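For reference, the chain that follows is the form predicted alone, supplied as structure tokens.
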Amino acid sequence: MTIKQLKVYSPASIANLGPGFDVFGVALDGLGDKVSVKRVSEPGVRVIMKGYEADQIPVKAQLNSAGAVMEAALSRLSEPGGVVMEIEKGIPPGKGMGSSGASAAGAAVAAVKLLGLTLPQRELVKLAAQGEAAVAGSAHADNVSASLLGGFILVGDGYDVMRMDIPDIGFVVVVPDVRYENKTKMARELLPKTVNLKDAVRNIGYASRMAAAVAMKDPVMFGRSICDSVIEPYRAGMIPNFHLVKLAALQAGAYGCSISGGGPSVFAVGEEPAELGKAMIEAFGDTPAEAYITRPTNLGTRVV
């Protein structure tokens, strides 16, 4: 049966999770984008934006994470025609919750269903990562993989992704009201060119513990493995009062706290995420901030 139109839901995500830069990611419950697609006779991809800060997101397909994915998918076909995409943003863009990645993942799944493509998982992840390349200049796959597959993901070479169910635990993502032009590009430019061996070993240790915690279904060890000596020190400066916010979360009972993706949001893990969020907002001081209470989800992008 030929599908003419459909809608998919793609969850938000947190990448890095402290020690797992460009490798770890987790999908989040209750926050996500909806991508509706329809085949049309006119060639090309037309993008319509709705929802969170829709007027700030480019609608030119090549500059839109979902549009770029759909263009790449259409290029695989020899038949004429195009696609109209309507993207309803449920994730604040540019805040470190995988907003562009969720749209890209939604577009990838929608493209496969709508255009009748058959792609193995690795190729699906690679297709979705082209959306990140379009908006951030880097085809990183941690956010798109988490949104595509759900759960806890580990990204390997050549878009080879391992996925595991993640134990249930409270998450809070606190979003300060700060804005940066091309935030993802800026956050990557802050990264160090070389890494101290002692810091690298420490991160490897915590990353290994985190993966083991997921496999053992131990949410406490998972949270206490959120420690980063390599990336966090360099990106902390772009977040107002970061060290006070992290300290407040830990003193309020968080198992762990770090920068959410490329920032400027900060996430914490613990049994009482609402209380953690209150403490973190207060620590942001004069910078207004909003808390998103959520949990990890083992469900990825799906047709709705």
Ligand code: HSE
The other form holds:
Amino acid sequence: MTIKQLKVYSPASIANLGPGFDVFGVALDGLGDKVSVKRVSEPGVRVIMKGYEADQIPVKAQLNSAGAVMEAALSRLSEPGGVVMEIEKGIPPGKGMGSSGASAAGAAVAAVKLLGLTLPQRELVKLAAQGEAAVAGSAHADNVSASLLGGFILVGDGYDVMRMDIPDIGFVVVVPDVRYENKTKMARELLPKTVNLKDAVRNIGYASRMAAAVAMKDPVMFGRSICDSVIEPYRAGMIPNFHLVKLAALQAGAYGCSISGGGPSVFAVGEEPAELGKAMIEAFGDTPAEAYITRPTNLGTRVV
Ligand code: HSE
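To complete the pair, please output the form predicted together with the named molecule; the form predicted alone was given just before.
Entire complex below, previous chain first.
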């Protein structure tokens, strides 16, 4: 039977996790987008946005991470007709919690099921990453892979993604009330073209320890591996009081703390995420901030 409509849920994610720029990602529990899709006879993709700050997100398909994915998927078909998609945002957009990536991952899974496509994992990740390319100007796959597959992911060349279950530990993501136009694009433009060897070696060390910690199911070593000498120094300036916020998290008992994806959110990992969140909000000072207490999830995008 041909599926005419369906709905999927796709979790939020944190990319980079400190040392793994564009490589590491983790899916988050309790925060996600829902993508409902329906096959229609009118050609093209019509996007309807609902939910959290939905008015901030363009509905023109090429400018919407989910819409762009669905357009790319539809272009693989020879049959006429189009798709209406409704995206219910549960993830604040433009804050570094993988909001565009979750919608793109949701659209990719929904498209495959709705249009009857058969794609190997690598092609599915590539399809979802086209959504990031549409909104961020780069087809990075760390957020989309975490949202698609759940758990802890490592992105390799050519969208070759490895996935591992992640051990349970408290996470807090603190979202300051600061806004940037085209945030991810801007955050990427802040980065240098070359990297100092000493900093690269330090990041490789922490990234290796983090991957080992996940494989060894050691959440404490995972948290203590959140250290980044390559990207964080260049992006810290886009986050008010970043260094104080990080210090507050570490003094409150965090194992590690860094920028969540492209920022401006800051995440910390520890046993008492609510306490960490309180300390971090205080350290943001005059900038209002909101804390999301969460945990990693091993579940990725699924039909609901
Ligand atoms: N790896 C990407 C970046 C994630 O840091 O630019 C963006 O959410």
